[in-house]
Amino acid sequence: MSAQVFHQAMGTLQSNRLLNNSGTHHELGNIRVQLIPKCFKLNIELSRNRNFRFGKKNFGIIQATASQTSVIESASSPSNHDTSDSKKKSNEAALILVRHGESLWNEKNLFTGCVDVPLTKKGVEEAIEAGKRISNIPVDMIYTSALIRAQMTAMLAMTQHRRRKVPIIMHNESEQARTWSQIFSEDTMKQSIPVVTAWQLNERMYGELQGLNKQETADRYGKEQVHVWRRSYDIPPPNGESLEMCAQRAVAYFKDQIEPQLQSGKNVMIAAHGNSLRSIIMYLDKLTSQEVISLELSTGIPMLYIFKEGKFIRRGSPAGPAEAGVYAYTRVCNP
């Protein structure tokens, strides 16, 4: 519960453009907001009724200004009279992304790329943990890959948001399946959130390295060769796709299908894999070529951007857990 508060105040911070890498104390109304550089403390004070009480369902509410909120909610417990869709601002919006959980190849260290695995009893806790995370910002639609522990990540997310709409996978592959899965009640709709797959947001594709094992291939063709096809942004695998490959498949869906939605005003969450995910960030945050294949994703820890004005925002780094920044950070490390 503490990190939901955390989040909160560390949202209206960055909003405000307050939050910087040293140790500082800031004053927002009422309330002081202490933070610590890596390790996170929050001291809160709060008069009149805004009270926190830690280990309850009852939080007090957050905001940049009087007459500004963010897409970000308040944090607070699921509420029957939740009316948030009224407070997002309408120049603005939330975009998601999520790698997903572990799956049962990367615990056996093979090579996945587009092969279909599921999630490990580790990448569902990892998912659900994830939504736990995101609990408090509206998702109004869910992108996925076409392979099913992006999938499931997605659905296993949702199962934690506190809207309690339930996400549907869109079947436009036939007229058929358009119409055996066409939704006849408004209200049931409304409760709804539609999940869109696409092949196009798939892990890169390995070729010949999928299903063999990492170590064995090291030993076989060389850590330098196996590194080179695996950071690499423009050497493919034999017979797979380089990162330069699935960049153009991912961010091209991203730009023709994603970001309309985005430029509407719907808050849209990601749930792919490590190099569609990167593609999409080297975009977002324009990286170069170099800088991206440096990065790192975490399963399992959200990314945050607001798109406002025509501009992406980062509000959560793509680094891992152990780094301070990342979005919904919980862990409290000791002095």
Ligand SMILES: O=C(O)[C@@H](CO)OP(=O)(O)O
Second form
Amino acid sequence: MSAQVFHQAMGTLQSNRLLNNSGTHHELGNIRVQLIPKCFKLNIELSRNRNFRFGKKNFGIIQATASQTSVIESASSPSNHDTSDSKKKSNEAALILVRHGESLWNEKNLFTGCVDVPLTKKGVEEAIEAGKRISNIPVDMIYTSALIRAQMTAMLAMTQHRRRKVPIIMHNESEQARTWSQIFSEDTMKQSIPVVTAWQLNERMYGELQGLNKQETADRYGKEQVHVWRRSYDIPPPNGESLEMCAQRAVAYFKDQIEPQLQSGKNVMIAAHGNSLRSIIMYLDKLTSQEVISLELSTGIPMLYIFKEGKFIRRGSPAGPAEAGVYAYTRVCNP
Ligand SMILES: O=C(O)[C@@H](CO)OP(=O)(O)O
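Next up, can you give the form predicted in complex with the ligand of this protein, since the form predicted alone came first?
First the chain shown before, then all remaining chains and molecules of the complex.
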């Protein structure tokens, strides 16, 4: 499949079109795109029989550390094998962002921040569903936060991947951890995906709100005050991080560690959190501090960007297997 066809299939959405349109519909082949101003809600309706598989080609390559994969020539069957002589097809790289699935504290409507809470059963299902959506996109590197809900999401998503590579958490926290987790087979390495965990991708630290119920906090301090704590750009909750502070560490990490991987042609998945991903999207989509406050991310809905010639081009969300509509961004400030 050609790059052009691939791009059409994924919906040729330029991020800036989302920001300046006035709620009109656009037809892109079978893809109907609705653009709604202010809330940045992206609604992609796909006809049910739209096929998002990218042909039966083997795409080969992938060495965990030094190869370039094509976004376009995706994994089509679990039996595909890496071939070191595969040709590099493109300078593009894919970037997949996914907010973790529902956590036990999302379910209880508690401020979570950096408290390390696992997924609910629904969150597990969301992560698996996210994995199905991206199962045809080769993944060379995975970055997650240091928190279990993001790590569970990444690992569960990868159980659905057609290439059946094994995601392996890198333990670089000490010399001993590095030595004790070494792999001694080149072939096994090639069938692995390094997973880097980084605290910089953690949810923003919610300070003294962590563990409090969101509704009760609104009843006590007023809805407006709580909205300011949750969604203003530069006002932190008591003893916590503002979105601006969260962006400083998350975006710096993205630029220093992740962007070079994309530049070298590797496809990267990031599993992280509502606010660390909002900061990264602010950078990718060049949103202003006013625009980012209306940006909400759903749990477990992956978003795809193509990195090409130093630019990030948003492709929306790969379609779910059984549904017509995909919401990458949502309007409401989730409970
Ligand atoms: O509680 C949290 O840590 C976050 C994400 O769930 O909440 P909010 O939506 O207020 O950013």
